[in-house]
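Take a look at this one chain, the form predicted on its own, written out in structure tokens.
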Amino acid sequence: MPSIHATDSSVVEDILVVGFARDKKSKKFSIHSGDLRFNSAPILEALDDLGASAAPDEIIKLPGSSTKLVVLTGLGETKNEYPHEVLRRAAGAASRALSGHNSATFALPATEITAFAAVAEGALLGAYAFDEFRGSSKAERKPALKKIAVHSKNAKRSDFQKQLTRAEVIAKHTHIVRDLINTPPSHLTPDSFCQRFKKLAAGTGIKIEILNDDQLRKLGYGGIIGVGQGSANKPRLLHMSYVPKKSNKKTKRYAFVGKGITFDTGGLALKPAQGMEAMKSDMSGAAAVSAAILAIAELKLPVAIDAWAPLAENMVSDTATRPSDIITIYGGKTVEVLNPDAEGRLVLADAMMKAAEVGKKNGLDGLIDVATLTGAQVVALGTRTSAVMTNNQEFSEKFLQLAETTGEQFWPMPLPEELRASLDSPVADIANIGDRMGGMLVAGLFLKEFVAPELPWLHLDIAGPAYNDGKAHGYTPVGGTGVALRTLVALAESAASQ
């Protein structure tokens, strides 16, 4: 990851990053780079021959006087103030066609701190390369920017400071996200997963606990059990937990839970060949809630987190989960698995209910799940909007409030109780399955059965923007993109603060 700073100076033998934009109406270009005085003109009367049009990813580069180039990023349409996440995308776009690069300064309309913070995270954000198992094609690879310089007037003021650490920590814990997720399940497993988050996480004060195959059947983990056992590579429960030191006032506490699937070929219920490859991305709720409590812990916030990661390989194989077995989730509730496909949502239950039953004993102000669990989120909401749905509105509208801040689009959707019937099962407590249409709603409804109606509780389904197979847009690179991770991390910053 690159390294970045602040600065108030002028820019001279470096890259210089400026927005543009263009009025609609008259349509009439404007270049716009926050405090630093920039003579705009002879590029202004270049750029309708260039053709320009502003638009949000339009990158220009142009030869500089005192600089070594000047990148033009499209801000969209003229506005006195731009919306932070408009600068949050048009730095990262800029920030991705830096590839190659060594430096460059970032001078955005962004005189205001949240502004000045949306710089700089965009800018870190698209400064990623996934090189990792590339051999004879690595050395044509452009690497990522390496340092970056975000202008501003109130460089040297503290707060200001401080939103750069913010950002160099958001960024640093998005990458392992998104790391993760493009790691190819030849060398992610439910294992290994846990391995490196322990290597992460030793210094931090994090507690770890890894639950084995063994103890996980002992214990009575059904969900876990069965979605993982038709693998060589047998499941795992990772479980995370961060107590801040002592504060003077009430200390709130969380649980997040994300689906950790490795690898899902849907067991019995084989997926298609086509597209399959995308399912090493079926872990990357676990990635976002695990890397999550580790940047919560580098910045110290007064918020306890509990964060539970369900790993298993959904294989095909004689010990695979059969359609029609029935399984008996953590604590006693019974489970007649109609396709092994909608495995998520089971070992999802059993970690809700394991995190509930720890919260408890202390108090849980809320628990959230995270998880790529529907192909019908998509349907619903495409590739860059994720769902919520819960049982507490208030609790509900703050994460919602939350992420229109950090940027991360999420979208309110009902638990209709007219779907429940679906799930009904004539030999078990309840069916992995219901109705077809409206499908994401049905599986919200069987996790809403795993959590107390007094305890809130947000369900995430980011099955669509956990995993980029299009084009790279804004700071989101193809592959993993690190979706959640950002206001989970607002949500325990909210909590710190009240």
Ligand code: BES
Contents of the next structure:
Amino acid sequence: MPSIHATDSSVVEDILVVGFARDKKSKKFSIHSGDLRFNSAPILEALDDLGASAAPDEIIKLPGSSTKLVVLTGLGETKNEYPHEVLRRAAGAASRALSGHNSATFALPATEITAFAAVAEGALLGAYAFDEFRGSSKAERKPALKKIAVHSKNAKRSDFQKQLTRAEVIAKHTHIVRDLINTPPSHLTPDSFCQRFKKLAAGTGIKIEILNDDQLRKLGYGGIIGVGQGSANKPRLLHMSYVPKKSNKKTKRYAFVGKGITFDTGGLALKPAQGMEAMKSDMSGAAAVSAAILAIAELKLPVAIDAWAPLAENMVSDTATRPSDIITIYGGKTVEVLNPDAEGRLVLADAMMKAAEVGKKNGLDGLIDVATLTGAQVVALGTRTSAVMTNNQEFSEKFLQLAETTGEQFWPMPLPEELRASLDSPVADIANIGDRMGGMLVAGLFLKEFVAPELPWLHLDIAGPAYNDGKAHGYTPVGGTGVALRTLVALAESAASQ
Ligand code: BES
Ligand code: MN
Ligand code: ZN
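For comparison with the form predicted on its own, produce the structure of the form predicted in complex with this ligand.
Now the full complex is given, and it begins with the chain already shown.
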């Protein structure tokens, strides 16, 4: 993780990052350095000749006069005020372009505190590298930018300082999620996932409980067992619980449940080889919820959180679940497994049932599951927008509003009742697949069967956005992205301020 600080100094000696934009009509460029005075005239003259466009993700590096280097990062069309996500991405793109360098000062239009926070967050999120598994090529790799300064005339204000700390916590935990996603299943099993969080949670006040396969079998977690039984890497259920120091009856309480398939081969419904490697990311939901609770605890937010990660490896073997097998989910509902590749909903069903049972004792304000659940999500919304499904409109709207502030792209999706019948089974309470059309919604309807109607519930399908197998952009690297963590933390913050 890079270090970060704020500065109000008018002298910048290292690398200077500023924003630039282009007017839609006049096509004139403008440079935006926020509170920092900056002589942009000589650069402005050159931009046309350089073939610049100022589009987002465009980076132009120029030799500076007083600084070593001036880095222009595209803000798009000229505006009076730039949306926070534009600033977050522009800072992130610059950060990424500066890997191999030691330090840089970010002077972007960020006078207002939320804009300042977005720049800090973007710069930190962009400074990420995953080189853990490089052997002989490690030495040739450029490490991520090490030192970040954010320029602001308010650098000394304590509320601005507080935003830096928050950005650090967010980035640190997003990097944890990315690392876990990028770690291949040879090095990340259900048990090693648990062990990592056991270490991370030490000293945080978070209580941690890990159920092994024998316990899961005995206690009736038929979903997690059924999905994990084909693998030598035995399944687990990780439960982390955070209760703030000053908690009372009014303290809000949420349960987060994350899909934790450390690798999804599809089981006996084996996936095609092409692209299967991306299924190392099928534990993105579990990583997001587990890291989110760490972040919430580190920020000492006055809200109680339970994070649940049902973990299993979906493999092909003589012990794997067969199509037509019937399993019993925690709580007693039976499921006919028609397709062992629809495994996420099975492990989630177990964990959601347990989360509600535990939550009931203390009064649960909401349950959120986070999952790389369906290919249909990617078909419907693409690789950058996640889906939100719900049994509670108000909860969903609130979440979407928060996502607007964090810059994470979520979009509401319906749970049409008429699709439910397609999940009927001739032999069990429900089948694990239904209509192929609207597959994302059908998966949501399956999960809905495992939530009491009075419990506010959100289902986040992050199948596309969790893993970037295209090019890096903004603050998003190739590979694991860490999506959902920021909005989960924002939800905890908003619950805390109520
Ligand atoms: N993990 C996959 C979903 C997925 C696909 C995530 C692409 C990320 C990118 C999930 O377990 C799965 O295989 N879903 C099936 C469900 C189907 C069998 C009903 C799918 O979407 O094809
Ligand atoms: Mn699958
Ligand atoms: Zn899966």
